[in-house]
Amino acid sequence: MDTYGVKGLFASAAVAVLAWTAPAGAAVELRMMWYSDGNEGEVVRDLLNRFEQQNPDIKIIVDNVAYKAILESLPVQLAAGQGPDIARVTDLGGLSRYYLDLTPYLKDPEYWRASFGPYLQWYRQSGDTKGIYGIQNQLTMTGPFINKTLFDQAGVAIPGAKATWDDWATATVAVAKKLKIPFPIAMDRSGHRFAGGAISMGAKFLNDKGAPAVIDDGFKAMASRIKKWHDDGTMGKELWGGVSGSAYRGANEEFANAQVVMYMSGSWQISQFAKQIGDAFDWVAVPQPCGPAACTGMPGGAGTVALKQTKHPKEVAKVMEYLASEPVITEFSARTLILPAHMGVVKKGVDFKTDLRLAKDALSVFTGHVPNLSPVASALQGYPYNRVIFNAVISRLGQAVVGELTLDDAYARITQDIEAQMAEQQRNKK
């Protein structure tokens, strides 16, 4: 058994002891923000659990939210300076203001280069190439999913490795009529969603100085799809109509009610589907959808990140080493159905704790996106202000979809709101 098996019994049994001579109120406590996709909630408190156990000087309260309040409410508790301890977030380069810098306080920095390298500079603000300020803990990829049974039910082949967005309308609006579908094609209402599909067009985001550059023929390629398949029907507009401005929305209650044939989303409902449809029909993940410039999602995920308004900075420090550790992220991810990003972990590979085939294919579908990702599409996850960027996006072309902007509006509002954003930026870092 590993370092958590029999001998963490035994420093278990241990530890407990001390527990229980320890004064009390002597243990700091430490508060986390973390919320769900599936049952990462529950995993990691069984992981904090052990830890605690092994640390009675420590306790973590985790506070389970919405994602919503991740995007929304914590930022504006860190403005204010009231944020918790340690939190898991996706606006990794947005809120990097406010991590603290782990290193003075890590007993090995070079364990955390060598285990997450590339992902570390997604943390850093703009000039920082050395700080280490969070976990890479959940790697992610955009890329879309099928319901295969309808497409078998309905007669329709489905496209190949190498078929375009175009192809995939085509044989998605086929089994809709067929079947009576709702939804032939669902895709989160997400900036972060849309890039994946603007970037295969050929859309760039940035310039060569590494500036947002939004609006090309690649992206306006995407986005008038985007608008002619909301007023054709091939996408609904009840679900992007739904919001408004940069709220999220998906699709993955519809996708597992059966009422959407191809569903663009992400790894990270690989979890929740294997719970939530089992195989009560087959859900498959395929391959991205292609333009002409490449066939690629977008990169991502969550990563739990110290704040650096804590009071407790040697003990957020502990607990973030325990939770990078490769036996830890091991377990997270095997037990999660989440790709790691731990370059150890992912050599050694996992073996995930499911025995349901349809899981495990689309976990090695996602794996497999991973080599084809475009480096535009990398160099834009790593952009510390790309959440300006896809909120502009996604709140702009959400009015044109349900008509109160046309896309040489919303085209020019994008680049209007993503200019006043960079300059409320800058100054705010004065």
Contents of the next structure:
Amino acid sequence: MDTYGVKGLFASAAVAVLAWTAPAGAAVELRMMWYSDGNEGEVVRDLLNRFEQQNPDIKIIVDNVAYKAILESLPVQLAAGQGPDIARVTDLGGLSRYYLDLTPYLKDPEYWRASFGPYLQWYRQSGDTKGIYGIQNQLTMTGPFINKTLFDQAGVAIPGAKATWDDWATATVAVAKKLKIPFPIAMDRSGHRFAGGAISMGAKFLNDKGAPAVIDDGFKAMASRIKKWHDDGTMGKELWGGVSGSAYRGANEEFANAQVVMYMSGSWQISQFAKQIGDAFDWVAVPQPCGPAACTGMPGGAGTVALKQTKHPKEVAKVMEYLASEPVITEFSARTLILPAHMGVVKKGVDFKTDLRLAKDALSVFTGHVPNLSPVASALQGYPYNRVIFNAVISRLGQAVVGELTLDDAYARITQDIEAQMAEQQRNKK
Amino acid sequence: MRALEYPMRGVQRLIGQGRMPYVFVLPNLLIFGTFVVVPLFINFYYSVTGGTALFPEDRPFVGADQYGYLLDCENHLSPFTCREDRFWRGVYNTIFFVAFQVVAMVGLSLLTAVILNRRIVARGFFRSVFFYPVLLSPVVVALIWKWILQRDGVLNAVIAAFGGDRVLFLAEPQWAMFWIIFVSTWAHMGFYTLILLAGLQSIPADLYEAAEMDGTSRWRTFRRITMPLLWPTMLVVLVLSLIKSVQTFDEVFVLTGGGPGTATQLIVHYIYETAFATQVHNFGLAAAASILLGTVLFILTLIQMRLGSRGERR
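Since we've got the form predicted alone here, give me the form predicted in complex with the partner chain too.
Shown next: the complete complex, the earlier chain at its head.
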């Protein structure tokens, strides 16, 4: 090999080594953990593709996971100091200690305060009133859907705007009896869904100091109805009695198969129903059933949060600013058929991308629920350990529904479970 | 192989021939130690700590509090008098499940192995059929059976076709327990059948020929020749199926989710729920429950081994 050949070989090797070892100018890679109820995963990927084109120095890998992974795996990863840079979460307050305060990295923190005002508090730890941790890019409301076609076929009048839970039970049972439908009412096996009904009955859930005080007359009024409705067949045992512990179970498939007259779930189902049911039958969102105290559901939703173990806070903030911008929020809501929480977007309204009248009507009904929200429901949603309460409720009421516990025993166990978990939480080293 | 010969000779010269066996088991011991023994000690440490922190150094020492909480009962035979009633429900459900599932598993596996050991038509086909469920993932098994057993499942469709009323197989406590025993037996018996079949085939044929020449009945042959010679294999099957049965989680988790109520919530499910499914992850309590479970399993295995060695001596 001549001198030039040797030099050429060394030069090639040097270039190869540099290309391999020196990432100068290479894109920063961010990971985002994401779950979807409908098409949110596709839409966010599409939006991020546009962001990547505008920002070639940032690449975002979206890990689409099951909702269960967000609830169970993500907290363990975060506790271990691992996990993604950004995540879509629903346990907004429960994971707050892992969030990155974006304030120092944002170009215009005031925009965030003006756009997401009250929702920013849901992401903060107790005592924190200033930090900006995430984007409330989905507002949800729990509330009922009915299969209007079944009401029409049965010739039963649909209860009116101020109808009580008992009115709805009577009407749905009449429809189910006439048409031999197995589930007059189905309610997701979720403490969050139960809470709206209980608050309508007068339940407070938290005391004046903001600590859990779950069992009261309002709570008992709703719990005893749930038990009674399971005993007399108004509700099927497969949901609340079907699984144990804190397991969630929904009845969306049963509703889509016209097996349910009234389905107590929430606004996040609209996109799925539009796709699954379409106009096969008239699925309609109806006013919240009332109790003596209110006619309310529970607010909630999903937020996209920045996580503090990220090695690239500036780039994370850049992505978050993009996702929080008004045009992106508007497009995200329009294409996913979910309610926006962004004040500016809410004010201007969203032209939801669907030709389906049923979906548009349902979105309008759920939007109308927001102003009538009980302050008790808002406070409970803002309580960081609300899942401790929700889990204890479904676990113990589930046992009461199948006859393992009396209602009084279930109440005592709910209180004990919450106290035990809060005591364990307080054992952490300061 | 010669590549290993020279370094091994060097090692042998260094430590002596008597210690060489330890060198050969060392890789396995290292893996076993790293993935079984060390986690066992870490688990024990977790069981004497509290709080929700993940790293051991961040967890406060609480002594035997977690064990005290689990064992605090007015009457240990009545789970609802216990402070942590779900743990005891899990214990009693597991005892019931294991007792019936192991008996069904060993009994049916033995019966199947004996039949498949005979010269029956399409013997190869039937051997494959019984083994096939073992190849399926437990989650797939559970989903298939869920599809069969749910309100609008295949079984209810058949019942309805004959004019019967639908049965909520997975929402009625007794039915749910029956079906988790049935499904887990169905899913795993092929494996134990295979082991027993191998055991049956290792019994010398001349013993059966001699018995036949003496005019011994089939039942007597089974009792006096097959069972005694199959006993060591049976013991292996019994120990394996017992351990596997206590560890059952995935099929039940998918099929019934531990419900209805807590009717099919087994102890492993309780441990999972306590550690991971609640908002406040109670790793300490879950670790204590798993240490108690491990201790019971260890004692049961010792008893079985003892009984087995007595059987062999006889």
